[in-house]
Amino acid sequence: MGTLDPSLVDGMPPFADLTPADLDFVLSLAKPVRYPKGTAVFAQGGTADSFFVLLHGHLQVVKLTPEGRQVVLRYVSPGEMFGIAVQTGRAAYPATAVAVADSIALAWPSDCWPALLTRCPALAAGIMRTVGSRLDEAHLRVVEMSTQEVERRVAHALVRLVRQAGRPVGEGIRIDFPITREDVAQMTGTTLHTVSRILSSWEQQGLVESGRQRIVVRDPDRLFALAERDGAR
């Protein structure tokens, strides 16, 4: 297979600092892979034999705790690198990535990472920034879990999702992938019952509208204020 068209990744942060020649080299080692909705891209504990950039669709990254509880760690949107276990010295994936919509990714074999590191240090720097950003995000969520009441945690979770994958619609801003109340509960360390109670209250106040695998933020300004009010005390 020939080198992929560079326009596939035009404007994506991981490739922004590459020269045309380096970009051609990087893409020559990649292959596009389709993941229908519900397909696992990789599984927790599986051999980290590839790393990826998402071109289209959305992925949910989940982790199973030793107690058997599933936790939603994050969502992956187009332009993001994921499955970067080899870059952090891991031999196995620490979580599972599942397509929540029909998705397309570019995949690189993990054993090509040394060549990429040598030939394209700008790509390595971009990936390290990604790792740093994920660590910052994880630390922020730990602080939220430890210090904030549940309503604030749910508000922060929805604000992050709106910023990551919000699409303006007639009634507000829709989170642009299927998401359930159970997903929100797993993101915020609480129960489905609690999230349902909070979202039902917010619906009555006109903040959100939720349905089967669908959440629309009807009043973003009020939701953002609710999320930030706790931290301003």
Given for the second form:
Protein chains: 2
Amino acid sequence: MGTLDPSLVDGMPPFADLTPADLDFVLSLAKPVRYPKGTAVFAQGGTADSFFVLLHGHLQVVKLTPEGRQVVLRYVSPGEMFGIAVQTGRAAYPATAVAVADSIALAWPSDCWPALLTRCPALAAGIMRTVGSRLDEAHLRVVEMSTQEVERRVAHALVRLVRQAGRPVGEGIRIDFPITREDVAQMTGTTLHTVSRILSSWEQQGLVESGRQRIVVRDPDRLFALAERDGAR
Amino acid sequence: MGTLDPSLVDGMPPFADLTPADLDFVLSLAKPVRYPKGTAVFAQGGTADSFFVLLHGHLQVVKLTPEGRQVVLRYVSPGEMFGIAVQTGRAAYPATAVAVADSIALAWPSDCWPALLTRCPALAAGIMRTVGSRLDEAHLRVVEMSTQEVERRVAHALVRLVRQAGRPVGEGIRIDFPITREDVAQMTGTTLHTVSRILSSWEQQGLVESGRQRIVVRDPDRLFALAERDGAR
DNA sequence: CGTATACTTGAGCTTCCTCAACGACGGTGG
DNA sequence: CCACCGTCGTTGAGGAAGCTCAAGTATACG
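Please supply the corresponding structure for the form predicted together with the DNA (the preceding block corresponds to the form predicted on its own).
All chains and molecules follow, beginning with the one already shown.
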């Protein structure tokens, strides 16, 4: 059995700076795995025995509170690493990753991380950058939740989704995976009712066009303005 | 001029695993700097030309929004690293660090990080763990702000402060640096008024005892229960 | 002793959540 | 192909948590 095609991870930040030989080595340790829609890649609290790069599809990363409430931490798009708990010295995954569309990921066993690291020290820097930008995003979200009202937070969430998983369609940009009002609510710390009202209002203003598990942004500029601009009506 | 006393960083996680010789090397590149109360160690947006370990005192790390609102990201206590932006590949500090008490820090020039890394690769893992746990904390805070009411968030903030900077006094544990209602509000995403009301109410219940820039927790157990327990009164 | 900064407390109001009911879409099986 | 049913979405009414506005009071520092 040959090694995987290097073009699979073409241009993915952590692997971009590797020599072809090193890349081959890295890929030789990985296994591609399919995750049909609805299946979990790993579960919060489970032993962190692998880390991943998403090749195809979309994942939702959720955190469950002791009281049973869910919060969506982020969505994973192709090209992104996820499940990188070993690298941060954690034995267990701090959240659950679920495929929201049929997905394929490359999986590395956690215990090959030391070998990878000695062979390609540059990987460490790449991971550091990744974790660093996750930290920035998390801090940004804390600031947002501390200072902005719900409508603006929802606008911001949609902007991020469009940037990350936007797919141009007829008249607008569509979020490229099924997403419910409840999902958006769990991203923004509100309720599905409030999200529904906001989307309804935006729909009347021609800002978005949405339906069952489907959101199409028709006017990205105005949405962006809503997210960024001052409380100015 | 000799090198710094290794006992300065005794038991500080990122340096714990270094050989005495390596530790000497690391310390030879650092300079101790004093930051009187009220002065900034670095400012948000400024070039990240140094990284630090706090030796003495306490810092507040704040993020400023475009609209001019402040959010307190964390407090730094002795032994903790801070300003580690180079390590995550950032050119500028994402937040401002201000001394809330007279403080002393060890400062390394950012450009000596590569040299440090080649000499002591183990440092990378230590930093990764640090950044990883910051990420966990940030995510925890997002979850908290999404799901818990203000009183509980304030309780949680106080618990963390007690753990991190609690100093036993006569009858209780005191937060070991000046902290205002406004500061607590900026940690929890609320207003100084609400914090004031909550502390007043807790004071009447004998839970805390507080005054101008001063908070003493008299009953840590009950405070902890307030922070962790279900909405059960 | 005066002034600046921090804290307290009340009253009213806004935002958003909760509760409730209904409507619509889409997949499944007859 | 149609009817059914589960899931998702919409919308209204009421209420509560916490913010805003507004005084007024204490504490430290010069």
